[in-house]
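Single chain ahead, by itself, as structure tokens, in the form predicted alone.
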Amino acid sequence: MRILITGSSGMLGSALCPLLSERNDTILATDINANGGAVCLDIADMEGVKKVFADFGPEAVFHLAAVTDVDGCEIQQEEAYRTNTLGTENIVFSCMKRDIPLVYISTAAVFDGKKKVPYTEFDLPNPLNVYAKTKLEGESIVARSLKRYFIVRAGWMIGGIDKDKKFVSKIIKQLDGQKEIFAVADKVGSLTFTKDIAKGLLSLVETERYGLYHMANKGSCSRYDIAKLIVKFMGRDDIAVTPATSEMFPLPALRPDLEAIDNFKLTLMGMNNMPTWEEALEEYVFMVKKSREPVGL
């Protein structure tokens, strides 16, 4: 199958592309930053999108490209809508013209966090920040325009090692030269390991049971919970992890108190094979540790 991937150089793309290559699919990896062999594509450029589709002739699309800096989106709202919403509309338009299926990666942040238990696919979104609003608009465009689509909401993404600029990477970097780390304990979410969701996406696509899904590692946790385990897995029990409130770290974008999601539909289908968040974090931290080891002669 001829598969087009947008955002291939990102955290999820770096896990998904190798799996597709193993299946002997013909892949066109695209990204706004053309590195690692990716073809340069700005999804907000309609003519550029049309040309890539015309030249490659994809039979399916994995749409991963997005501006994911939550606070950056709050500050640069026009750019957030340009990429996450208009860019998605451009990709959807080309898929619609060719009647090909689309996989669109969305976010657990579309909910307002007022529930006390994890959100399912049947709960109504109510986004609190610009990033989540742009991603939800993307969902709406996909659902109303296409007949064959998978909208997959992920949680707090981990993975990518050198591409990781998120919480886990920041905590690991703090381990050098510090004796105490403060981590927010009043916001709860779900981790999503790129290795696990990449496998899950391929299994889901094979079913051709189109629709909206949640796909995160099982269980929920706070940033404080994550930081404690990172310290443990890194063998740095000499470092204290202290719980903090969100007020200690004021940020431009409002976050929901609860971003945890339940893979409810996958469970009903007998396909919820995602490991627990603790297992996923331990595996990822081990990968990071290995990458930091000096290369032998």
Ligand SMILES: NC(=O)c1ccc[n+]([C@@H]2O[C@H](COP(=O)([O-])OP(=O)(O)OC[C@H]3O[C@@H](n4cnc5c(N)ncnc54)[C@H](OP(=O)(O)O)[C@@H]3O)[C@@H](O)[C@H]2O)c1
The other form holds:
Amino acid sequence: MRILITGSSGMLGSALCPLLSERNDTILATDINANGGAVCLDIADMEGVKKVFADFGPEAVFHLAAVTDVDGCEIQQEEAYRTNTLGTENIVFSCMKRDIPLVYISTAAVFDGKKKVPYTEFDLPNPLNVYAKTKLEGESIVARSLKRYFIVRAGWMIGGIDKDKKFVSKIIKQLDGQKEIFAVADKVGSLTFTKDIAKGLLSLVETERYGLYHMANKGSCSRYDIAKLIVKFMGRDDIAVTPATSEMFPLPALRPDLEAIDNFKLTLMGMNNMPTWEEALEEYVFMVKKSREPVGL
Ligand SMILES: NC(=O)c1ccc[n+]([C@@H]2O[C@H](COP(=O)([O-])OP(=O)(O)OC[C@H]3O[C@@H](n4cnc5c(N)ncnc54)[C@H](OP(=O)(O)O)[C@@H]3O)[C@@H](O)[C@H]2O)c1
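Please could you give me the other form, the form predicted together with the named molecule, since above is the form predicted alone?
Let us now look at the entire complex, which starts with that chain.
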């Protein structure tokens, strides 16, 4: 099958592309930055999108490209809507014209966090920040325009090692030379290991049971819970991890108190094979440690 990927150089793309390449698929990996072998495609450029579709003739699309810096989106709202909403519309338009299926990755951040237990696919979104609003708009464009689509909401993404721009990489960088680190304990979410969701996406797509899904590692945790385990898995028990409130770290974008998700539909379908967040984190930290080992001659 001929598969087009947008945002292929990012955290998730770096896990998904190798898996697709292992199968007999012909893939075209695209990203706004033509690095790591990706073809340059800005999804907000309608003519560019049309040309890539015409030249490559995809039979399916994995649409991962997005501006994912949540605080950046709050500050540069136009850029956020340009890529995450208009860009998604461009991709959807081309899929619609060719009647091909689309996989769109969305976010657990679409919820307002007022619930006390993890959100299922049957809960109503009510986004609190610009990033989540742009992603939810993307969801509705996909759902109202296409017959064959998967909208898959992920939680806090971990993975990518050198591509990792999120919390885990920030914490690991902080460990050198520190005796104490602070991590927010009053916001709870779901971790999503890129390796696990990439595998889960391929299994889900094969079912052709189109629709909206949650796909995160099992269980929920705060940044404080994550930081404690990172310190443990890095073998740095000499470092104290101290719980902090989000008020101690004011950020431009409002975060929901709870953005944990339950893979409810996958469970109903007997397909919730995602490992727990602790297992995922342990595996990822192990990969990071290995990548930091000096390369022998
Ligand atoms: N990261 C998370 O915690 C998280 C959580 C839930 C859902 N998601 C969703 O999962 C998907 C994959 O995210 P990820 O974690 O792999 O994020 P990522 O590492 O930021 O990857 C996104 C990729 O898209 C690229 N991109 C940005 N603007 C673009 C444009 N206009 N045209 C084409 N490519 C563009 C980025 O390039 P630059 O790096 O140069 O901007 C980056 O390579 C996204 O749709 C995201 O919204 C992410």
